[in-house]
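Only one chain is shown below, in structure tokens, and it's the form predicted alone.
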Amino acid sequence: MNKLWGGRFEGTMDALIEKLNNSLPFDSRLWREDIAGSIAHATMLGSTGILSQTDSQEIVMGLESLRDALTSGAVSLPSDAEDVHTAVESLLRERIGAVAGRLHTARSRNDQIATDIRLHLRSACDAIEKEITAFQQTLLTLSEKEMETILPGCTHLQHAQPIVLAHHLLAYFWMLDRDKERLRETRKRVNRLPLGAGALAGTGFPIDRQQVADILGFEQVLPNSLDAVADRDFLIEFLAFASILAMHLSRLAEEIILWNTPEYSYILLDDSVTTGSSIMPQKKNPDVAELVRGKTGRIYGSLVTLLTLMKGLPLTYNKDLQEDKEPVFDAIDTLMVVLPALNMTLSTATFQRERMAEAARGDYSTATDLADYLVRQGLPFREAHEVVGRVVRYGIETGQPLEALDAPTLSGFHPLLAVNPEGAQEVVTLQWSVQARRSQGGTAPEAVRAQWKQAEARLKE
């Protein structure tokens, strides 16, 4: 196939260099965006008089016909094309003849590819946001059913204080909500038009970039032609968002993996999201959660790849930028698989409520409640902390949980525990501990219900 730039050259490109230079194997997925951008460009060329209306309309109809044919599979991109732009233009030339050559008036492949990738990423942002929202809805649905389900809350993976499961699940709702905020902010900066910047310096033709922006749905026109073709900040921002989202998903995946172990047994995973072993018949493996955890590193790698790619590039376009697409495409593809897969894993799981409560009983996680009880009686917290520490040590040494210590025993640790020993015994129960944390954002069921309503309203915004 003839090169778009072949007039300057007498010799032919070496086959190895041809392979290195060719981007069609990965940028071929941009053909829809390339055609959409070309339709907008050709329409503008006709309305500004740069092309005749006849030529403009013929090109637009040819592009629309080509789009339909590619969509139906009636034609395919030529495998010997250098890139998606060459492929589309060659197919258009086959359909409408030499007039196809007028399409490239007042544009370059530099501003063309920058436009294509922005259009593609804009659609990807919308698709990913839908998946995040669906996951948030699952978390809302599950948490509504688990307002009274008590389990150990942990720090350092050590039992710390009892919480309700709804509170735990909603923590991930808010992580995803921040991810969605970041995605929306990124999309705003994605949705800016580079087309019309030319190779780097603009064009001498009287183009109307705002018209192209309006046709393609871009909110702004990029004001500097150098920056328009050289900028890849929007891709880096997207990959930063993707990395943070993947990190959140990986944290949840790790908890699913832990909770699914026999030692925890907090959760049972459905057969539809698990695998077995080729040698051990009893196995039921949480492969989805493990793959989500593993693919997080892959997305991190995409971010580092693009940051490294960009760090030494002088203005404006450099061939290095051909390497910007694969990391972004891979991150998009990965998120569009792991989001619904982890959502399915969680939505089809069964929570073992009694096992969670059993794990919280006798674990001394209500010790802070006993310390707070002493504070209410007038003891400074530091002294109360020391007193309760001795109570806990005694319980461990004698094999008695806090809730099993009788009034005379508790009274022996401090006079204030003798004032109302029944009250001291009450505050170390799981139910009392959970119900007591009614502060905004706390784990008491009434506070969690208020939080749930806030989350529901947020999702409806």
Given for the second form:
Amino acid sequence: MNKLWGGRFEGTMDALIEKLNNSLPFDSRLWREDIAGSIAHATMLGSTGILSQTDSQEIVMGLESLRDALTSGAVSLPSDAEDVHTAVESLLRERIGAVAGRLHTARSRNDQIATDIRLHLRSACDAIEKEITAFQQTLLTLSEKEMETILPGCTHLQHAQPIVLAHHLLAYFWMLDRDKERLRETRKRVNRLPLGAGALAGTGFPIDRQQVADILGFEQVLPNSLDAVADRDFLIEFLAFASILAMHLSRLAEEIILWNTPEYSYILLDDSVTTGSSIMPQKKNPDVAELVRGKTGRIYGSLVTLLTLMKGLPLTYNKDLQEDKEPVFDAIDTLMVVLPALNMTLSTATFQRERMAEAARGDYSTATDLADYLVRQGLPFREAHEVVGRVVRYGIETGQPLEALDAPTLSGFHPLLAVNPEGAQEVVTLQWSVQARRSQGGTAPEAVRAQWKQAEARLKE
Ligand code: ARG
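Could you please show the structure of the form predicted together with arginine (ARG), as a counterpart to the form predicted alone just displayed?
Then the entire complex follows, led off by the chain already shown.
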């Protein structure tokens, strides 16, 4: 295939070097954006009089028919083209002849590729946002049903204080909410127009960049042509967003894996999201959750790739920038699979409510409530902590949970426990402990219902 830059060269390119140089194997996925950008550019060239109306219209119609032909599969990109821009231009030339050669007036592949990738990422942001919203909807639906489901809340992976499952699920809702905020912030900076920067210094033709921005739906025209062709901050921001989101999904995946073990048995995973073993007939493995956890590594890798790629690049365009695409495409593809896959895993899972309650019973996780009880009787918290510590030690030594300690036993630990031993016995039950935490953002069902409403309203924004 002819190069877009053959004139200056006498010799031909070595086959190995061509393989290194060509980007079509991965930038072919930008053909829709490349054509959209070219349609906007050709329209502007016509309306500013840089091209005649006839030429402009011929090019636009040629591009539109090419887009339809590529969409229907009637034609495909020539595989020997250097990049997507060369491939599109050569197909256009086949359709409309030499006038196709006027399209590249006042444009460079440097501002063209920056425009293509921004358009592509903008659509990807919208698609990913939909998947995040669907995931949040699942968390809302599930948590609505689990307002009274008690399970051990943990710190250090040790039973800490009892919580309700809805509260635990909603914690992930808010993580995803912040992810969405970050995504929307990123999208704003993605949605700015580089086209019109030319190779680096602008152009001598009287172009109208605002018109191009309007046609393509960009919110702003990038004010500096050098920055416009050299900036890839928006890709790094996207990958930072993607990394944090992947980290959240990975944490949830890890909990699903733990909760699905026979030791926990808090959840049962549906057959549709599990796999078996080729040797052990009894196995049912949580592969989806493991892959979600594992794929987090590739997204982090992409972020580090881009940060490293950009570090030390002198202004303006350098061919290094061609390496920006694959990591970003990979992160988009990965998120577009792991988000719905983990969503499916969660929405089809069965929560083993009885098993969760059983795990929380007798685990001394209401010890704080007994200490708080003594505080309400007037004891300073530090002393109350000390007294209850002794109660717990006694319970462990005698093999009795807090709930089982009778009134005379409790009374023996402190005079304030003798005042109303039934009151002390009541506060160490799971129900009481959970109900008590009515502070804003706490785990009491009453507080969680308020939180749920807030989450629901947020999702509708
Ligand atoms: N394939 C190139 C890229 O991905 C497009 C821009 C090429 N520009 C150039 N001057 N060689 O960055």
